[in-house]
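Heads up, the chain below is alone and in the form predicted alone; it's given as structure tokens.
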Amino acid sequence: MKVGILGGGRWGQALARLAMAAGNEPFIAYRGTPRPPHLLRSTDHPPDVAAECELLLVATSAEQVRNAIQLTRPGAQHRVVVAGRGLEPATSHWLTNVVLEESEALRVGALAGPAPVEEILNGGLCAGVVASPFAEVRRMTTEALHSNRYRLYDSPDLVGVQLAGAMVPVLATLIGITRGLRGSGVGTHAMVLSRGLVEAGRLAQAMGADPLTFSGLAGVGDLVAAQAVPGHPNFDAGLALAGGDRRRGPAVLAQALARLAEQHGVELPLTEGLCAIYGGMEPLEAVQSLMTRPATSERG
């Protein structure tokens, strides 16, 4: 199978190698630098990549998929999973959405998961989940990405997919300002992760989701990859937030999540306390503001 990739970055050229591992043959597409090495197939010239290829990857940030859609033009014979995580910066909107918008594209998917980039082209072994209402979406991607190295489940759970990948970067920076924080140990931070993921699966449900997803590959599993280790940029920017430096991390996802969560009458204490350290609330402030919420059932 030819598996079309729009996007030249790291992120890109490590599901090239995934769909290699596969058996498969990668179509990079990339615009400007960086561009992918020579040992794989690419082209600056995006609709090409769309003429060869029936599946494609969206492997750039959430603030280019849209001018990525828009320069590949894909038609209604493709079928194009986001493997980014988010919403769109500046509209709010599921990636997925954008895609639909901006293309005759009917059938798309969401993939997300654990999967650090530096162990997949390392040769590393991880695991993901690729959701989409579409039978034949699904069935495709695993053909396209599924191997000894990289397992690939699917789900039909499309929003709850995009949600997690959304909710994922909120809470490790979270957990980055709770292990940066003088007096917070490892409580803090297993309360953080625990109540986190509740409150996302709340969100989920209140949109018609399956809470359940965020107990699997793109909930739990994608937030505790992302502060396992050092250098994931979320986690990072919580331990910068924790040292008052707010230039960096999810501010603006932080805030659409919130005005999500405000139209389907949910509440996101946590998503909001970040919100309000973004604002210039300091960190600490904010945790104990957090800490002196009314008792509640832990359902609720």
Contents of the next structure:
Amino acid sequence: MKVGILGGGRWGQALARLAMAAGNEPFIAYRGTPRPPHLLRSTDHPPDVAAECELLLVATSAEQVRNAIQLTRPGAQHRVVVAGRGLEPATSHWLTNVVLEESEALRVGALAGPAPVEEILNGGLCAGVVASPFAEVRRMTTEALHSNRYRLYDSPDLVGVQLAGAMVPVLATLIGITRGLRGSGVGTHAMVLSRGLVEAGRLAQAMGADPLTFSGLAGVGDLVAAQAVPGHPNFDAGLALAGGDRRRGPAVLAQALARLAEQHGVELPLTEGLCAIYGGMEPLEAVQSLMTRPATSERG
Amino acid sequence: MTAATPLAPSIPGSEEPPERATGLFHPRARALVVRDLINRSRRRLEDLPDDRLEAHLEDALWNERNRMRRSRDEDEAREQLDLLATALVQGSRSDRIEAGLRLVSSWADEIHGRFSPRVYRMATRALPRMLSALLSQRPDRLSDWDLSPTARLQVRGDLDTLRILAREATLILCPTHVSNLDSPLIGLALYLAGLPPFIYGAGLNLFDNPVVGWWMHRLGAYTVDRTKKAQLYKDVLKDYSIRALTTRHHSLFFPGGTRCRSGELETHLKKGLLGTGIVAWQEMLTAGRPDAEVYVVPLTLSFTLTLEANTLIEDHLAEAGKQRYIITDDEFAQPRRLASFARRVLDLDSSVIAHFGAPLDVLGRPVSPDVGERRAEALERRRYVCDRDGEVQWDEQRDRVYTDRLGEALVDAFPRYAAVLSTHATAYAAWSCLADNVGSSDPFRLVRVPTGRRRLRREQLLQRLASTLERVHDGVRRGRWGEALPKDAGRTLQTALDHFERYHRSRVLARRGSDLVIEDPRLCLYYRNRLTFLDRPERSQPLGGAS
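Next up, the form predicted together with its partner chain in place of the form predicted alone?
What follows is the whole complex; the chain from before opens it.
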């Protein structure tokens, strides 16, 4: 099968390698990035990829998804799977909705899970999850990527997987803050991690998603990877926030999630705490205000 | 689906396209229709592996036996069930299929109406005039009656485009469902709009009345027995709808399934019959039909007052909606109440507004009014279900997701075409004042508040009404819904009070000195619920095509 990949960066190349490992022919569309290695077939004219491939994997940054779709112009016959995290920063729209807004494609999905790019490029073993309400999108993506070095699971819960993709950077940043704050230790870390999972599950449920999705690869799996890999951008942003540097990290994402929670009448204390920190509150003050909340049921 | 007076069906005629000559209502079509439905069921049953076939037929047996415990004697059906039971215990695979098909055969016969072209011709001439008369002013002298199309029923929408689409494609009309009066009023609205008649399924209980039943059968309404829960039956019903659509019969489905008990615009739709649109479209594509397109037209009906409001809201509050799914003892079944409603409510200017919405395709996407664009859209649309060679690739799961999208598009469309009437806006504002005064938004608490605490200060209500009207206008400006009342709270309140006095025995809102009192909080809740769409969060598109 020919597998179109939009984005010629390291993630796009990693997906191309996985497609090859699964016995398929990747075809990369790149723009604004150096040409991928010759081993990987590529073009700087994205519509060529759309003309040849029915399955398109979008491997750009969240900011670039809209542009990539505008350049490629997928049509009714395409299945478009976004391999990025959650929401478009400028609009707070889900990335799959960006595809729906910018193209005629209806059959969309999301690929999520831990994605240690360098490990994948070096032949490491990994796993991910593809979510789509369309069984054929899940089937085609699995056929495109599943191999003995990359296990791809599937889920119909597109809302849950995209939400997990959006929550992980927020929680990873919060964990970074707790690790960076003086006086907080492994107990704070564990508390933020486990309550973060409950928080994500609560929002997922309110949005009609399956709360258990967050305990899978797109949620816990990705979060574990974020803490385990040294230099993870969100974890590092958390460390920087603990030291008062507010320039990095998922501020826009946290605000978008807080708005979403408000729309659905759900409380996200940790996410709102992160918003408050980006808004100028001292991290220690934010932690203290979280700790003084009234006692409640663990499943509340 | 509930229905009262039947809508007239399409009728085959010499000028009609050839496929219509084999349509549902050809004099010799009955046997053909039944045979086609049996063949469709046969193919479906033969495709099932043994264990699923057994489970499918056991489901039919169990549900039918259960139903018969509650219903009158049906000796023939009992015999068929005994045969099926025997086949399931000791028969071969083909015995089981044949026993199942006997049930299908009797159901197919029951579903198909007994259309009479003679009755149809008479009815299509007389019914619109009778309904016009019902909705007209009633002067003292009979000779002064105005039988022309009336302002009492206002028909809105891009009717020119719909008339064109009705000629070039098959239409599915999806109205909101408020009252049992919907069906005849939609029939009249179609007539006034210059649109052809639509066929529709009517609840089998409505055929129990020998006079109404005789009439409806001959007009072509097909029967829907909502007491039959077996999947096998539901599949036959869907097959009937598919056949109707593929033979170019415009069809009407109430996608909410039944009259909305709470008074709200539908937010949860039943997708069974709605999903037959995409199947029919693909069948016509497979057959290479040039007229394969199926378009879905939302229709929002807005009533100043609702005939059955008391019964419906009681049912909603009793949370007995499921148990009393088929209400047979409501105001519609009481001739005096019906006459009183016709006399006092349908006499009002714009008492009913039928707004036909912009058409959608079976994937829930808008259809262009421009013929050239529409042709291009039709070619592009095929690629959602066809492979590179243009062959239809059947995929039930994919089609269910497409139908979910269509359902969401309809739910989004209904408020766009809803008319915000004085009764709705006033009840919405009054309920909001009551909630503030009591300090609770729990409807079950608010409907039990004693009379003394239901008194509202006039200024408070006018202020709240003004802000409600402002919200409506704001939504209109942002394109969320279509139209608004003038921003005159005083006049709106006055009109609503006049209307509330006209029909209901206990009034929603009444004057009490210089203040006002909510006399019947249940009714207030019912009319207030009509505007709950004002409180819905704004959303762009469903996440990834379906949520």
